[in-house]
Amino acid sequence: MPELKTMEYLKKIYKKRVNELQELRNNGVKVIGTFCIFVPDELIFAAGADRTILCGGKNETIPLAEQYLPRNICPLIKSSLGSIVNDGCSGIDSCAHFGLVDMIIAENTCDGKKKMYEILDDFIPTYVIDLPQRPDTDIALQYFLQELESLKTELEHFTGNEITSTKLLDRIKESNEIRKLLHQLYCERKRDPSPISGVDVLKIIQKQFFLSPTEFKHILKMVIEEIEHIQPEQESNTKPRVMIAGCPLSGGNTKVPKIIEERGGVIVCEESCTGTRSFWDLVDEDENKDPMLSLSQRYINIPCSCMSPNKKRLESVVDLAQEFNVDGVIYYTLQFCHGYNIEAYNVQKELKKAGIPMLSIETDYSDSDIEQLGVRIDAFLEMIS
């Protein structure tokens, strides 16, 4: 696959965004940190604030977190807390934007996270929204709507700005524009061969919640224009088409996708929070409807493994695998992520019915298992070729 100019541009954007966030704070704009796609960006922006995602994908900050947290919990949770509590210790590679947030809005997707937030609140004000675990009921929708109404009130108080229906609807339309561009990018990946590597797409998606909406839209338009002009290879593609499903691949975490593509596969879709779940469904833009209700209906339907029963996710995995014409699915879970680990059984059962092979792997952020993963992925790619 050709080198994309967009990727070079992306490498330079981090420092620019850090400086932008610092300037915004100096001018009195509140910067909100989030961990999860269940927190609606639209509310944050409608309150006149900016936001950056804080999910950690770096191994270097985990030892700091283990001063507060047990070792046998998800590395994403430890990496996230470690980045917040980092006090500039020598040799620790952290993220500059973690120190630029005025408040964190979190969510109780799993037990490890919600208990970590109790510690996190000692370091930075943390507001937690509650999630109903059975999203397919009217009671759950009403409960989640109430939670978002409470969040709206909290944001208005924190920023001093009123969130009007007009402001919120404008932000909904802006977010939907980004979702449509992401759909367009993913549609290009249905081509055979795919014009862009999965690792490059992941790096772009990982920036989705760090950059401003304006900058992210600019990057998406750049990469779409580039790959639209890539001519298909003369010979038919022989690389097996792979979909990754499971845990999010947070910023700094590209280990498994790199192994897959270095070993000869090509990733054409990601069923994850750093993939289709973040943009697949749009928010209803009906101007005659309460935009808070529209937000609630869209966000409660995100098929996270914290939901039970989780029929929508099982259907989504199979549908995406078929839509992107994949040869196999690599089910990726982080150590001690019980929700996704346990749900792997039902996902594999549904994929088997559809005749789609699946490889289940469990890993962390360290490099200790790279060779072992490589051997297993090699065998899987050979099987599905």
Contents of the next structure:
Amino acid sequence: MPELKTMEYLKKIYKKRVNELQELRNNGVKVIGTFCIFVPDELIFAAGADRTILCGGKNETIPLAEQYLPRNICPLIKSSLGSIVNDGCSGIDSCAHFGLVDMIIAENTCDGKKKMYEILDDFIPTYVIDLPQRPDTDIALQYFLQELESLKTELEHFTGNEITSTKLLDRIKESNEIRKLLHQLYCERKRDPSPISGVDVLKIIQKQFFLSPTEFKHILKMVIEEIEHIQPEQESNTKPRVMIAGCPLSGGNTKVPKIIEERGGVIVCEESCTGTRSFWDLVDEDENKDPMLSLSQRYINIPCSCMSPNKKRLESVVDLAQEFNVDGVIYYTLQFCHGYNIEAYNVQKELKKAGIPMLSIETDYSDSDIEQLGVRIDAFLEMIS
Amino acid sequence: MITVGIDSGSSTTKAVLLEDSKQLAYTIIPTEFDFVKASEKAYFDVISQSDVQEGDIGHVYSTGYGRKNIGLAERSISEITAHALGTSYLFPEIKGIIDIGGQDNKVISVEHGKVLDFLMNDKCAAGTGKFLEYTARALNIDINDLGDLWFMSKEPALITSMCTVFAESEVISLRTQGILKEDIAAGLIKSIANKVAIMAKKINLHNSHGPIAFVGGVAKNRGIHAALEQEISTTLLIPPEPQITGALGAALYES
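With the form predicted on its own already on screen, would you show the form predicted together with its partner chain?
The next block holds the full complex; its first chain is the one shown before.
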């Protein structure tokens, strides 16, 4: 497949965004750092602030974090902290934005992140929202709504701007627009053969919470327009269609998707925070309803592995695999991510019932296991072809 | 049609020569440093053992750790597919394969040569040929004698470490306690058999209602063979030359 113009455009976007964030701060606009799709960015924007994602996907900053954190924890957590504690990341590219946040809004998801945030607070003021981990009860919804109300107050206080229902509803509509565009992009991938590689989609979706909504929308429209008319050569429809399920693939981390596609598979869907989990459900836009309640209802239903029991995720993996007509699922776990790692057992059980093969892999950000992963992935692609 | 399959492994390189799916010759040579050189040597070795001329060879396929870099081969397949093809050719009715090689081990669920599911060890030498090699050294015995000690032991020592490096120090510590050599050896064998049996059970091989084959260099070790049969409570089929099933499968591969 020839390189898409959108991907060419994307190469220059990092610098542009960093300049934009710097300018915003010079003009007194607060920039908030986030780590997780459980934090509603609608609230941040409604408070007149901007936000940028701080999840690290690079191996280079991990040694910096190991001065503060145990070695045996997930690479995403280490990479993130490493990018923040060392201002400018010792000249590592794509790191500058970590130094441009005034405050962090974090969340209680996994143990590793929770405890890392306590250390992070020494470097950048960090506000943590709590999540009920059994989400399907009324009391959980009430509790989460309260947490978001407190966050709202905190943001109002921090920015000096009131978050009105009108402002919030406007931002909800804007975020929904992005979600709908992402649905459109993913819909194109249901075609057989898919008109776009999984690595390209990943590189785009990794920018979802990094860029401004306006810029991200622009990119989504550009790529959709570009691929709508692409008719991939028929021979490529012999490529096995793969879905990735599991841990997020944060900016800078394309290791496993690259191996999958270099070895002949095509990724057509990601059941991940850098995939369907970030946009699948919309927020209710009903103007007669409290937008805070609408936000709570949507966000508490994100099927993250920190929830328990997590039937919703098990169903969603099978549904997506069927909807995108995949030949197999590659279950992606970051080392020491116990939630996703343990949940692989039940996911595999459900997929087996549906007759969908699954390969489970566990890896970190280093290149040391590329060959070992390659053998497994080769064998899996041969098996499902 | 004459085909050659080359299995470029971490310890040894294997080649098999077939004519219309009938095995004419095979070879096993140490890989040493240069994977490509070893694959070429194995290729010419296997040809020279038969009446076949190089020009008669129809296809060459490769598998194994170095499979991507073998210029002689027109394409490569993964070890898992190769072992499934090769072993099912020898034992058409098998439902499962356990392969223990130099640096990895795999369990494969298979039906009529087609892979249904598989698992490989993670990036660690635990339960592989390398584990045996290192720990035999710590026991000060030849790796080939290690297996025989299994049958002499009355009370296998408990080896708890799965890390090759730590297992070595565990062995030394057992030696200082005066534990018998055969009991330490048996403990090591039991720990490998146990690790591999857990993998096999994870993909349900023990319930697969069909024979299971044991292949790879380590299958030649009688002690491991016996210990593994005990751990998964079934008889394991071992081919006459268990080290060449990967190369055989590659030679059988038809694109």
